[in-house]
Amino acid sequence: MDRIWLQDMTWQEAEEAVSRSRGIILLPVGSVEQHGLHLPLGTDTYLAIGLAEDAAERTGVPVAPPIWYGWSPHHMAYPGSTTIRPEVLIELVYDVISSLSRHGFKSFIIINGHRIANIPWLQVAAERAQRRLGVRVYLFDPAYMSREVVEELGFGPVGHADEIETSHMLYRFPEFVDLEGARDYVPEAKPLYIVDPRGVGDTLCYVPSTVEDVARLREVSGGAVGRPTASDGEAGRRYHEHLVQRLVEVIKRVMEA
């Protein structure tokens, strides 16, 4: 089978990939930040990589090297967490798209593993790229693209290092999961504040918690928010397959456009 990762190709293979994929390429973007006591710092990026890789294998489209870092100022109370400024993330994503567009890639599907924290900056980069470069950019986010299946799987509201992310990791990257370290923490609901994309009630817009607020979770849950102890690998498999299927559908629609 042809290589799917751009970094594994020669320049000639990359040139062939442009033609083979009809100018479509996937770009995983995540973060490096604490994910409780049971998941690795790279969880968000690993999950974006897993989705991109599996969809690429089914469609033949290439995958650009992942962007590991995201906007994570609220997690800086935990060692290893790394944040980049929004303007840096915007410029980095734009420059990657700009570079690849010069070689013939014209449709970019960004797979965001860092949930709502990365989305505004990815939207800015995508709009700028479309306006200046004449390309098309699509933003694929698991939380938004799984609204039809999460309740069926028994998952609770979106949190952090929760049963959704942990179940997904149990299926796709089980070697990085230590469920013995999982600790639950379900905070009281805040009036007029819903961060889950499934929410239908009136809500203020999302603003990340302060570093001080996140630091207080160290003793409570090790940084997790949600019910990671309720995680299940089979539910993670169904969740992953739903997302891969949706991503394949997006790729096919772009190919037919």
Given for the second form:
6 protein chains.
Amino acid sequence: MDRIWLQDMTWQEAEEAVSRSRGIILLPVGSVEQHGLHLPLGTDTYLAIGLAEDAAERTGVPVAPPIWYGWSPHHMAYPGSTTIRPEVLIELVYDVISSLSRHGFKSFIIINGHRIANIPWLQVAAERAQRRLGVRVYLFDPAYMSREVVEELGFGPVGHADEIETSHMLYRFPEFVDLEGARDYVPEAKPLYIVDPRGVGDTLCYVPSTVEDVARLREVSGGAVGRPTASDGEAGRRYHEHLVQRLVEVIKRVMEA
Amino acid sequence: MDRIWLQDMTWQEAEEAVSRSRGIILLPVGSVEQHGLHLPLGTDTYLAIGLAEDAAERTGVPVAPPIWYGWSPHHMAYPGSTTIRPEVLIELVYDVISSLSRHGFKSFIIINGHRIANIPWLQVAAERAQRRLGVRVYLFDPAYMSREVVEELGFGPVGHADEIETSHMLYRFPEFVDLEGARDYVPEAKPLYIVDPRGVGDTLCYVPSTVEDVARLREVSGGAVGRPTASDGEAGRRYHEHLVQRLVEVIKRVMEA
Amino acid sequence: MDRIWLQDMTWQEAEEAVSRSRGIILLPVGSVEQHGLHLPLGTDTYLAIGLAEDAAERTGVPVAPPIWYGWSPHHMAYPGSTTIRPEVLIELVYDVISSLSRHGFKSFIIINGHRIANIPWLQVAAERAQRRLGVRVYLFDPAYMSREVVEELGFGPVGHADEIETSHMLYRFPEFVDLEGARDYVPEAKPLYIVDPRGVGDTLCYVPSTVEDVARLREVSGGAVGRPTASDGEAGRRYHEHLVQRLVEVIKRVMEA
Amino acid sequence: MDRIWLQDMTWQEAEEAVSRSRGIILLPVGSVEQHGLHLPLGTDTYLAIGLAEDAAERTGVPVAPPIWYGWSPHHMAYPGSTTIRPEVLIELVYDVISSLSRHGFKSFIIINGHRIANIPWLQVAAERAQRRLGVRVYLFDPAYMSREVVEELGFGPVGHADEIETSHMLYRFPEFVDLEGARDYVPEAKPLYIVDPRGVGDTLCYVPSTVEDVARLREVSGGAVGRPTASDGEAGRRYHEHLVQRLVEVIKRVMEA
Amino acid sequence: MDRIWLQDMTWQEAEEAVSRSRGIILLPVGSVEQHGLHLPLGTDTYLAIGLAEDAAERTGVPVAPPIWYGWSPHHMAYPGSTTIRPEVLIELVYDVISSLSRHGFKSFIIINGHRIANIPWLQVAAERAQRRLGVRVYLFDPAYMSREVVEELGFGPVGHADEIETSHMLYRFPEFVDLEGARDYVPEAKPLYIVDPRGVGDTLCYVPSTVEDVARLREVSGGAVGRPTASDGEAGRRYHEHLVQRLVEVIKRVMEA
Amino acid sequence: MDRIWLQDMTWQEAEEAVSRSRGIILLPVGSVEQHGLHLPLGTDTYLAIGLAEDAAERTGVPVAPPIWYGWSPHHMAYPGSTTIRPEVLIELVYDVISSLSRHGFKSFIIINGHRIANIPWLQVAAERAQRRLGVRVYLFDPAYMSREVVEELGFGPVGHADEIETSHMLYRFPEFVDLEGARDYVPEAKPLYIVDPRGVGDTLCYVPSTVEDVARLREVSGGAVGRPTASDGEAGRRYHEHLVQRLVEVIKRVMEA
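Structure of the form predicted in complex with another copy of the chain, given the form predicted alone:
Shown next: the complete complex, the earlier chain at its head.
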């Protein structure tokens, strides 16, 4: 069986992967940031890896090595959290795409496990890559790609280390979940400020919270926002399966384009 | 009556404006890019200016000089369109905020007339300003702040130089609208790709179209996407009024915070 | 009648403007900085706008949207003053020129209302644009373009918010002048340091004053240097007219080149 | 048992790891570049990961998520190879160190699997981090840390995808080695140019080969330099064990310092 | 006798030089660019060195090692000419000043041998150093500091490798002058464009010529502009002496300030 | 006799030098940093200059103007020391090479007098120049090019302002040596950390010491590391001669390649 990860292939196998996948490659990105007392710092990248791996298995499209680190300035009050400046991430992703485009990869699907905070710099990197390199870049984000299924799964709004992420981890990476640490915290809605991609009301646009704002949750919930105690592995499985199918669908459409 | 625009004040008047407004200031940003055959290149900045001016009139909050130029790489096939690299815009906005923060301005409401394409770099600039300068930055975008009213006004989805922008211009800057040039173009929905902030279905995230994609509309609609021929000044008035009220509401909440 | 400002044109009108003007475009730049107690913060940009507009009316050459903000590190002790780093301004002007050069504009006349302090970064931007883009860039600065007329108008040396700028504003933008606030301050000449472009003696080269130096004038003259109380609208008219004629002359020579 | 990888810990576990390890953390870096026909593209990062994991097991010092991508401009003629500009890598590593230093990590041991080519930018990043952040950074490179043992193991000079790397992989990551693809290529010594860290003769300093130079090996050896066919898992085990012991020794000395 | 050049001192002698000179240091900058057929590529830097050395002899103020390379994009059609981007020069000069300011040097007099083209980036570097480092920076340029004496010496307008530079070199560095190669070329005045610092008429501001413009002189005069054949060592001596006295005067005023 | 230094040539002589040297040019780089109480701050650059000059004399290959300043963050506690950020040096050297490559120079031999600390940024600059400009860059460093001769000359390990540098200066630039100031300091070997290019034991890679570490030597030895009191001009002569011959050998090989 063919290898999935680019780093596991010889260059000849990589050459074959280019033609087998019609030049499509997946790139998982995430973050290393606090995820409450019950999820690991690498949750975002792990989830991106899980989606990429499973869609790669089903389609034969290869996966480039993950970019573990993301932009998390607001989580820096919690030990182990890291943040990379957006301009560094833009250049890094651009160089990865630029390198791979020289070998015939021409469609890049970036799987973002960090949800909303990683999107801005990914958009800038993606546009530049499309313009300069003549490639196509697609941004696949779980929060935007699950808008049709979350209600039916009983998930509340997008928070942080919430029941969505926790259920997802429970299914795909259960070894990293310690549900006993889960603490709920449901903030009051802020008027005219909806971060959730499912929102339909009038809103200001998202800007990451300040580090002081997030630090306040330390004693409240250990950093979590949402109802992680309501997490459920079966809902996580359906959520994951929905996303993998969506990702497969995107891959197939790109292949046929 | 007090002056609205910072550039029209002496420095003493600016000093008074800081305390009168409790340190709030508006900053209009936009773009210089094609808007079909019926709207001017400066449409986005004009609309941001119009919103800022009218909310300033009602609240006494000052307005900083507009940043005319935006990020429009995808419109460059149309004469007169300009695009500034996101990294330049980030530094520019950061320097404006940094300068004004030294005089006591501590809450910045950026009025973005360019809708979705300007958001990513504004988010990066806003977060950095909040983190380094200890200020608060709010991103006010018409497309996100009108989600509750557009249906009732009979507007279709967000396009480009569409009936929303055209109606808005008809009301607030009629001297710049030439409805005879308006050409409709309603593209087929792309599967799993919804750019409209009102969207609720599963979607990839927005990346600006390529310059080639937009160039194709030249012969089709002169660059417009949507139904500008359905524009209506009265609907534009209600749309504008909705946004100004929302902006006043944001200003009041910030003042009281 | 044809529109003057690029932002007011549709892209088709911009296309016509390129050929009508033989590829010439004006770009007003200025500053937002203290101008004493009698002139507004935006004085420099307003004056650049006034010159550009009036020359455009007479020649049919279009004007690109103004760049309001300039480099004013030395004025930062006065509320409302802003300063953008030179490297940011260089990239900004370069991107504007680069964008417009793609549409056939090939001769750029930058109208600088900020006089000496904006020149260095404009020179760097202009040279780079000429070298990389194959365009021609001309720097039109009132202080250098009025050397032949100022004596006859009775103006003293170039200062700041002085009788030259004040007279100019009195004529072109009287609504922004409050002569009652005008305070004179004539500094002693510094040996071997002449900032005035009319100077003929030995001199060190100009470097912006420090912020502390300029702050000292706050109680002395409200930030002004020179004799604004001697300002005169008729002299301002003749000064303005001289500059507009010079600008028209430059435009014609470029057109014929 | 305690977790080794930072990404697998909650932030509370990370907090404990800081004190348990006395502020020491390992950071594996490598490359994604061709390694002949018998080793995978990710060989360098895998080997850094293997060393870090095994030393972490023995000492309780945590490991930060790996940086997969490195500087490999000379390998770009081989499919799947990637290269990141040194300035991007410097900023990336700096941001990782900077982030972690805010949580009490103060001694960083970078495990470099990419050998000589990654060293220059790591040196620049390390010095800057030491100077600005008040931390200590150590660069652990297998080629320099095995100078005392390689002869006794029968390894020839440092090449690329040579018997050293291949034996190392055979022991630690055998699932990724396909010895049938191994092709030997022993280049003539260049006068006054010794890349091997074991060298003692007069030499110019190392500069990465050009992409054309390395491309020439494609038909010769599939990109390998050295004698991979002579690889041996038992020698690989002893080589790995030597390096892990050295790494443990470095960790202990830093702990006691 | 005390050493003049910083590079010739031990660090203890440098420490003494700081107090002896009351924290003043000279920094010669220039260019490596064509100077016709009769002057060497290093003319500009040599002349800056000559001025610095002679003023240092008379005052005891030390001289920092010269920066040989300058910004000369317009001379690149002539073999041996070099050009450094302004942003690189700005950072380089800033780092030199920043380094020396840490040792107590607080007044920097930059001696610019490259005349008008080096001024813009020096202004930017000087202002930044003054603002961030709390030092004072003075820009001493022969063309601006000789406005009072050139007429009396019979020198024509400032050109390039003209009779001013040639006479100066004849006196101070005669071993590098080959007068037989001197070719005159006196261009027609361009309307409204005066580069000469002595000019008093209306003018656009200086922007370096294009490389094509300067290349045209190759067959005409070997790159010279002006009347180098009229050069005269005695006039050069008086010119040099005038400048050295001016420089000594500047140094004394700074010492007493 | 032909001139050696590029700055001393007219552009026509430079043109001849390109063909005479078959496109080879030498570039001396060094540092301005403390060298104990007995050697001048400019020691490193002087030694690079000395090697370049003497090899140029014997081969007819020209020498580009020296870059006096280097990267010396660790010496900044000693008056007169300067340090330039590596990214600035990279761009500076790149621009020099880029400029000269446009005139036909295609082989650059950089003579580094600063030994190990300058190597990383030179490697980055060299690789980029090779890749982008199609030139060849060679890094000639005395410490690496004398590994075969130092023992026989009785020199101890590479330190700082040690008997190697001091003997070298005694022979080539005796006017700058004050042996009475020489103070010995022989540090204990650090386990697993060998900076000397002659080392053969296991080692971490070099990272410049911290400024605090080097500051501690001020009272001990005035900043020197090694046995400068054992210096000897005759050994210096043989050391210098060895290096010049090696450099000539490199030049000849490049000429014949």
